Structure formats: structure tokens, C-alpha cells
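Next up: just one chain, as C-alpha cells, the form predicted alone.
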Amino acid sequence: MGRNFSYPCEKIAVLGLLSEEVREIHETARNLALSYKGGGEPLPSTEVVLAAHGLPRRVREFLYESSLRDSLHAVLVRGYHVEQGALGPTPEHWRQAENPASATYSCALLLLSALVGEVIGWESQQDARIVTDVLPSRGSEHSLVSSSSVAELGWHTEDAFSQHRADHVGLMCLRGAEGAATTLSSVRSEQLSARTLELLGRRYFLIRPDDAHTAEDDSGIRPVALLGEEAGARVLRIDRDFTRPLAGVEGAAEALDELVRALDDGVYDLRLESGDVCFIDNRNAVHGRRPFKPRFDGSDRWLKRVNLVTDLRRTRSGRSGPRSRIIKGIES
């Protein structure tokens, strides 16, 4: 994969928080954290949304307007303060990641997320938690999931195997790591041949769940398009490590290879630092992570993550939106 260390400014909208905005967001998050219990339904969504409406106007306006811009790969809010001493050491497994300090940051991420969309979780991922934790785990260093470290996390659209995948992926960096940049890429129609565009728009490909979805297997997967039409817009859907062409479809393998090459050529790095909150557009951009060496000494990289849909009640081109905040399976 290519290495472009300066991200394209026209593809990333950035807001630097003012000190008074940080204080107001953090105070609201701390109040919410008093009733935060973790797990699949940490807070009533209405409580979070109403609290988010009280955040500083400049923040609300930026996130709302930026999330509507289809040309963006990501929206970045910088300058939120993470108190490292109070946070405590980075745990070695997501099951150990909940403590009073990290709960406050989970609530801060939920607050900002409520200005972008509605948060969902997966029954098959991290015990159906709405806010999940991304950190290196022993034994997973070379795996193909987000708990990896030494191995590069291949680019993908989040949960590409499912029709109920997120519209946006929200990340809050509590603690960064040298070299562990988030990777982003996208593809323009003019980069691909007409024949490839035609094939990618047909249901000629299979995407299986990655190993982070512990209860999923390949039995329910159905052929999908990788550049399909939803609500009149072309939507990208692919996982570099888990996508394959249907057997016997002439040209499908070559079309997939062409798309992979175009995405590889466009990869660039976005370095998330402590306090950064990033919302990646999961409809037109892929994301991954550069390899890094974990220390397992409490100082390792630690992110909070949420999945967001634009509207739980929506129907887009035959894609019925989930009515529940917890998604139960591949096609449910």
C-alpha cells in the first residue's frame, strides 16, 4: 500500500475546539457518565440527544453540516482534552476497558455522535456494547481485526458484509501510538474502466464477516455489489481481506483487482492524537490502520468507537433500516 503522510485537506473537514467548548462538552459528558452503565444500552438515546442539543452552537453546526457533505472522507474534531493520569493504563483487553474515567469519554463520544447520526451496536461484537474499545491485545498482534498491532489492519468499509452497516464510524483517540496512523482511501468513477464499473455494480461478490463478529459465519452471506446505488448515490462496500468474486462470473475477479489497485494507490494517513474525534464516512471511504509495536505496559494506543446510521427508520433503495439499536445478524 502507498504511503502519503499529508492527508488531502479537501477530503477532511477539521474543527479545532476552543477551551470553553472543551469544558462544556466535558462537563456534560461527566454528568451523563453518572448514569452510564456500559453494555448494550448504556444510556437512553433520548437523554443523549437532548444533552447534545445543549452543546456549543459552533460544534453542533460544524458536525451537522459536515456530515451532510458527501465529498468528505472524514470529519475531524481536534483539541478535546484527555486526562491521562485519571484515565489509567490502557487495558490489554476490551473487557477491562470500562472505568469511571473512560466512561466519561464514552459519553463525550456519544454526545458528539448524536450530532452526526444514531448509534447502533452489534450483538456479535464486544457483548453488544454500543461504545466499543479499540486497543492491542496479546495473541492478536498478527490478526486481521482491530485488536491487531504488528500486522497492518487492511482497509475496509466497516461491517461490509451486512446491509445494515454503519453510515459513519466514530473514533475518539484516548491515547495514540507512534506509527499507528489511521489509513483512508476512496475511488472515483474515472479511475475505473467502464466494464469494471458495470461489474462492480452487480451482485457478483461475497464479503464474509471478519473475526471480530464472534457469532457470525459464512452461511448467511449473499452476493453484493461493491459499487452499488443507494438513494441515488454510488456507495462503496468492500473489505480488502474478506471480499472475493463469485465463482464462474467472467471478469469479476479482474474488476475486483482493479478496484483494489485503485484504493491501494489512493491510501493516505490520518494521524489521530489524544483528544481527536473522527467521523469516517462509511459510504464512500475505506479505512484501516498502519502497523505498530505494542508495549503492553499500559501506554498503548486506545480508541473508543461507535457505529452511526443516518436514520434508524430509513429505507434506502430497498435497504430497510434497523428498528433496533442492536443489530442481530448479517441480514436481520
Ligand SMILES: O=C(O)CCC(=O)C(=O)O
The other form holds:
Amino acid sequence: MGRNFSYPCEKIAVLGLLSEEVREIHETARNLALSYKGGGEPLPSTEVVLAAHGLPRRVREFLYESSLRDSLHAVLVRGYHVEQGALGPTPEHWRQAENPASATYSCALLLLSALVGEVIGWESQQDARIVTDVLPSRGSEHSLVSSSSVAELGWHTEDAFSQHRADHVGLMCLRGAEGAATTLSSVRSEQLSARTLELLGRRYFLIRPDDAHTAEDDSGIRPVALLGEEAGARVLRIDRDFTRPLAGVEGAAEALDELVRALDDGVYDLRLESGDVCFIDNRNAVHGRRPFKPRFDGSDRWLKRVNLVTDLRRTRSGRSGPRSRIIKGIES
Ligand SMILES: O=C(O)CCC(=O)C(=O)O
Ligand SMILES: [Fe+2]
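Beyond the form predicted alone, can we have the form predicted together with the named molecule?
Every component of the complex follows; first up is the chain already shown.
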């Protein structure tokens, strides 16, 4: 599988790991994996943070500096070594995916993530696990969630419906698949008309949780703005398949259409390969995935995923309540 460099280089910062850096990270991850429990508290977060302080300086410097650059869509660390034989077959369902063979990689992802932000989980998603799994599942081929395959996973802000959504989404590719590129897109204000920008900045839109969340009903969903400012930073918040305009607001449907068209036009591919770790900026960019053919023979694509917020220590202005590690309930 060839490298795909079709993405705009100025939007993705890339670091290629040196072999001794891989060895050091892997050694640290293996040590952490000895006490890895999985679930909502996989490891004491202090242990992970302290271990991350000991990672190779070049890696720490790269992740720290690039996660501060808010013009980026993503940062990418390439070249981690995934031992395919030891990993064993790709499970068919996320329930079987938190297995001992993959725990070292979960720990490697947690380590690198600690240099970008703080992990959070969702009570309503994959049993509130902190490290979740992205793999194709039988019966979900055409669904609108990450276990899909044959159908394109439409671009989205991760957990766009929620004010508690992640600032970065971390993806570690254990196994890639032909065709299954991750898609990215973003939009600049200059691409949109003044009227559209004004409407998108108002709470004229409803975003429903996607089916990855086990929501009982949509009663907590309040209207939100899709493009605007939050705590001084520009925010983009939309899910192609789950966003609709409020009924009766003149121009809201057209404004949403214009934004969707601009994001459709801007889509590009980032093909993750085994050993790639990518942190998508969930405030600047939307992401999704191209369709691919699942095999269900143990050789399928498999990613480990985390949601990260930049800070759990304080409440951001514009967001209510203290931030917590496990987000409970569905509310916008
Ligand atoms: O499979 C991918 O590349 C992306 C899936 C996705 O959107 C996610 O896991 O949040
Ligand atoms: Fe996603």
C-alpha cells in the first residue's frame, strides 16, 4: 500500500519516528500494559502522564508544539511498529477488541495522547471505555457509525451534538485497509457569504447524537450554532448526517446547505497505515472515512481511538459545568 501524500501539507504536521524512538515508546507502553485494566479507568492517569514525561524529547517537542498550532487539521506521528503476528486477528466487534494482545498499543496511544490533552470517555459509547476501537462489524456495513465499511462514513465533528465533545480525536492504526482512507475537511470564513456566516453563528441548528451513542431520546438536544467563536477560538461543529435547521427560521436551511457544500468541496484523504498515530483537531476540521470492503477474516482494518480535551482542570467559558473524565447523558 503506497503512502498517500495527497493531503495539504500545511494542514497536517508530520513526524516520522526513528527506530530508537519507537523502541523507547514501545518499552514504556509495555511496562504500562502490565497494569492496564481497560474500561473507563484503564490506568491511573498520573502514571500515564509521568511516563509520557520520559518519552523521547523530539516526540514530546513535536506533539506539544503542533497541538498548539490552531491552523492545523491534524498532527500525524508515523512509523510506530505494530507486530502483526503478536496482535492476532482483528475482532469482529469492539466488545472483543480490548484484548491483552492490543493492550500495549492502547497504552502507546494513551502515552502519546498525554502530550496532547486529557482523555475522556462517554458513558453512552462502547461501555464508557476510554480507549475505544474502530473496526468493521458484520451487520453495520451500511450504518452511519465507525463500525461501518461498505458505506462512506459521512464527515463529522466528533460528538458534534455535545458541548463536552473532544478537542482532539486520537486514532492509532494497528491495521490499515486498501481504500479505507480517513477523510478530512474544513472551511474558511471567506468561502461563505456574510448572510450564511451570520446564520451559522446563531443557535438555529439541531445536532442529534449519532447511533454510536445509546441515547434514550433526543429530549436533551438544544439548538446550537455551527460556526463561530468559543473561548476566543473559532469553532466548527457539524455532522453531515445528523444536523438539521430549526423549523421556521428563514435562511437556516440554505445556510446549512452552503456550509455542507463547502465542506464537501474541501474533503481530502489521509490514508492511515499500520503504526500511524493521528490527532485530528476536532475544533478546526471534520473527519469521516471512505467506504471499503470488509473481509471479516481477522485481517480487517483496526484502529484504537481516544477522545481528548485540552484541559480537565478548568471549565471553559461558554461550556457549562466542570469537565469530567466520563461524560454522562446526552445533552447539547
Ligand atoms: O475510521 C476512520 O478513519 C475514522 C472513524 C471515525 O470517524 C472515528 O472513529 O471517529
Ligand atoms: Fe469520528
